[in-house]
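For reference, the chain that follows is the form predicted on its own, supplied as structure tokens.
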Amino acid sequence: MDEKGRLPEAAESTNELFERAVRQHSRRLLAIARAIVGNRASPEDVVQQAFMNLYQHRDRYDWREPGGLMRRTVVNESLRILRQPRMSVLPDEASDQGRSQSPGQHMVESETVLQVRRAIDRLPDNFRAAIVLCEYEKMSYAQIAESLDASIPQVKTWIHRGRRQLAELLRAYAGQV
């Protein structure tokens, strides 16, 4: 055992492996979904679907290193939910930013920060998730080729198409303010 009590990871099984996996990368695939399908549907839906189809196949995988799989995992779910049609609208969630601003101030964020998401909401998916792949989670282009399965001249195209499309349905907006 290491100084925190774990097995060395050859000794460590898959099922172990995975569990650690969930837990470490959860919060950071609840954003991405969350980004994604926006209030289309429930981000915890998607991320725990994505964990059902991992735990399915957990053993094809290398557990070791499991960033990138469970990254592009949760993507796929995403942009699968987001194909089909839509059931409900569920409200978007109160942000926690802002408690020592002025009311004032605390709405004026709000409500760009609820303008923003609509924006994106009306990109079209794979503009949207390349956007939020690149602007929120910080991935290089290579990266969100391979989680979005295109080439990297695609990915480019859908980042620029989309910032396109999200000033032009800002550009109302961005004269109120």
Second form
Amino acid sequence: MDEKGRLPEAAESTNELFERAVRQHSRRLLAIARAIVGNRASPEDVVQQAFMNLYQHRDRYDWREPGGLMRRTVVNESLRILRQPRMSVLPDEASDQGRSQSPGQHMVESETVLQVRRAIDRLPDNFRAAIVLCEYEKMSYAQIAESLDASIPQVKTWIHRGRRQLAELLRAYAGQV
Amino acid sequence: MAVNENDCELLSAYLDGELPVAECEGLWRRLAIERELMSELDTLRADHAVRGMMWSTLDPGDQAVARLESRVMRASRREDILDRWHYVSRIITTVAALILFGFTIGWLGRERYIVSPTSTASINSNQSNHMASSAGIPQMPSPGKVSVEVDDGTGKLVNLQFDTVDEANRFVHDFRAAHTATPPDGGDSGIVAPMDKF
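What's the form predicted together with the partner chain like, now that we've got the form predicted on its own?
Time for the whole complex; same chain goes first.
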């Protein structure tokens, strides 16, 4: 795969290209879904549903460059899940297993990460999605605007306001500690 | 000078590398002289670093990735089976619809065929009078023969030949007598005697 997430051209069937795309992008898309839906839904369910939405109309898409398409679908599916009535809250996962740190440092970092994650979960959906795509996916404002079906100035505002709200939430937490 | 909301948005875009070069140069000049603005930039950078710690924990782990891939592959195979089933069921439905359509058309045609002969049982004298020649003499299709054509009720003309004109007239008379009782369309008996044209 090259920098643009483009798959090597070969005489492969759509199903083979789809399978290959799933294997190459699953990890990153799971992380995006997890960052956007937080503990309000299972990221695996979100990504699986997004993949199946694509698979049902697989003949319409160009599977040689599936990165952007899959990312956009996962973001949209995540936002769709968030708009539904909240049914349950999943427990926070300990995803940072196996990291070699001292117990004290690890505890402090875990607590900080947990607080940041909780603060991000409290942001409005569009703010959160825009920040995740900007900071985690390193996408440009134009790409984010395309993914979220918004204008560039709107994305710029969402990111700025999201960061401001995050900062306020984290300072409030720091004040409590 | 106090940092306002627009300045914060400008700094945020600058940290993301989204500020045009011209605006960057203006911002650098301001950063050099405005301490509050520089302080705000440092705060934004620090917040960015804290969030960076969180982003690095988002990696789902190998097990979750393998589980997802397996689920997606299973679901896509189920989707393939459903696709094939839908394709077959579409063909079966189309064939059944065509057969039903054919039977319906056949049935309607049959109804019309049954009704038609009774309604056209009359023999139109204008159509069936093929034996008269322009000279008003019975037509002689072969030497010594007199020809009479009869509409059998379905539009098919039956050619009858007689040895003499008298025989032909008798046949016409008898045929007319047999059909006069119930002329279906109120017309003639269906045959015009050869004598009519004399």
